[in-house]
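What follows is a single chain, given as structure tokens, in the form predicted on its own.
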Amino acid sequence: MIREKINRSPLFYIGDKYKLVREIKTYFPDTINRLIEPFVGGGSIYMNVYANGYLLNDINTHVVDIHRFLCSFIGREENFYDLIFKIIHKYGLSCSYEEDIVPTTLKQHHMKTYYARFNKEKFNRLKTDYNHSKERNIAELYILLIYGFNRMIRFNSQGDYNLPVGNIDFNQNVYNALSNYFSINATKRPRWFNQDFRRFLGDIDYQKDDLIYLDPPYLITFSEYNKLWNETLERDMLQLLDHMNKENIKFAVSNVTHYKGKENSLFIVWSQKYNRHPITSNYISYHDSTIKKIKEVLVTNF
């Protein structure tokens, strides 16, 4: 049996769900009228989710700013890549993809870490430049991602982009990722929205077969998406989904139970009025990057 070709975002969103779509979606309906989104992230639910609508939000105004510019070269992706090579060619960062310049003699004294030793000064001059820009480049903020540590985004109180260089470069990978990503949504053609999530999901006018799926930030872990959550939101979330399933609005909602001997009570206690699905979860922290074996369900009402 060959198994299913699962695409990866072109985000690389640390606790995306890349690796745990095959198993999110055993647990889905076969016929889904619109997948909506609430906690869209980087997006590799709905990259991989036949649906006949894609209603997509989040909250981080920079997480989707890349979507829909990433969105706005479909059909004309030579002009993304010329303009995105052109920024690695100005500041000089490593391009695998295209071709390995990185030193041999580097390579063999820091064999673990000669890509951000290779990168990190032509990194921090994009980074500043970007900071400095009066009009924030959203094609500088893509390659910031690329290039930056854990390929994560993270700005500071004032405003600016602060994660320091990664130990990675735009590879094939990056390549592969992008190409599915604009052959995806030229079918897709998904619908962005950048809102609180319960004035997104109050606002939408549901359909027959409709299905939401939400990814929240989770109460007990600590990555820095998380510090965005609190418990009155949680309560939010739940109360509201409480109302969806009285309106026979499907959902499926995943979360984390228990983690570093804590526990989510609050869902866990909601989750018993529901169907509750035992998820093998890998979750990675921007504080500590070791796999923490954690539990995490999805629990769904249908």
Ligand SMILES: C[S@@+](CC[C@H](N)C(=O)[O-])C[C@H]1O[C@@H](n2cnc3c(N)ncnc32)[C@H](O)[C@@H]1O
Second form
Amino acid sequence: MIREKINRSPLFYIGDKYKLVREIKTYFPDTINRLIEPFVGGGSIYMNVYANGYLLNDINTHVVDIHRFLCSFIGREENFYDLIFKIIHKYGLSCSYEEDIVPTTLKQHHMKTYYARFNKEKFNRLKTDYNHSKERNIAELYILLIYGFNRMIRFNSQGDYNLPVGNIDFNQNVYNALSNYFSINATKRPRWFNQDFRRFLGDIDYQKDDLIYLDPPYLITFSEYNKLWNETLERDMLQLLDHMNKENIKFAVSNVTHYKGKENSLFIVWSQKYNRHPITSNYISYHDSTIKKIKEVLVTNF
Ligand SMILES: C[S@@+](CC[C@H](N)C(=O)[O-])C[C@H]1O[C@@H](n2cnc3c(N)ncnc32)[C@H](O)[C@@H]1O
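Previous: the form predicted on its own; requested now: the form predicted together with the ligand:
Everything in the complex follows now, all chains and molecules, and the chain you saw is the first one.
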């Protein structure tokens, strides 16, 4: 049997569902009218699920700005690449997709860190220019994401992007992820929202066969966006899902119930009312003795 290709989001989002989407979608209904994602992040679920329409939301304005920005180039992708490569050339960053310009001596002396060493100053100049510009340039932000540490998006309390350079550049994988993203979104034509999930879900006029897929921050794991999450928000989400259930609206929600000795008892107790499907965890590392102590789950009301 030929395995279906899974598309990677060009946001390379930390904690994404790229590796789990194949498993998760086996529990989705055959027919989905609109796929509604209140915590869309990089978008690895919607990119790989067929529906008639897509309503996609995240509270992180930078993430939604990047999605909207990329989508604005659908049908004129060459303009996007022109813009991106112009900035890459302006700062002299390496771009292994186009050409390998890192000197051999640097590679020999620093086998594991040569991209970071080559790009560090150039990246810092771009970061300073981005942070100082009055109107923030989303193309520059996307390049910071691609060249930045762990491909994360992080801003300090003054609103400045503040990650150091990473050890990777614009390579063939980035190009492939972008070109897939453009062709997928040309047919999907998603609608983007930038709201708190309660407001976003509250404003929708639900239709037959809509599916809400939720991938919230997890209360008991550690991630950048988990700082945005707490027990009150988790309770609000669970209450909202009970309400959706009463209204016969289908939902599927991902969560981690056990993590290195911690338990999300709030979620565990709540989920007993619905169907629970164990999911092979993203967090499992084969060098890690904690393998059996992490449990990831998908809960559905259908
Ligand atoms: C686990 S990530 C989603 C990852 C996504 N499934 C993917 O594959 O890339 C959770 C997301 O929830 C967003 N988020 C956190 N609090 C939120 C809130 N109150 N309302 C909406 N989105 C929120 C975060 O910005 C983050 O992008």
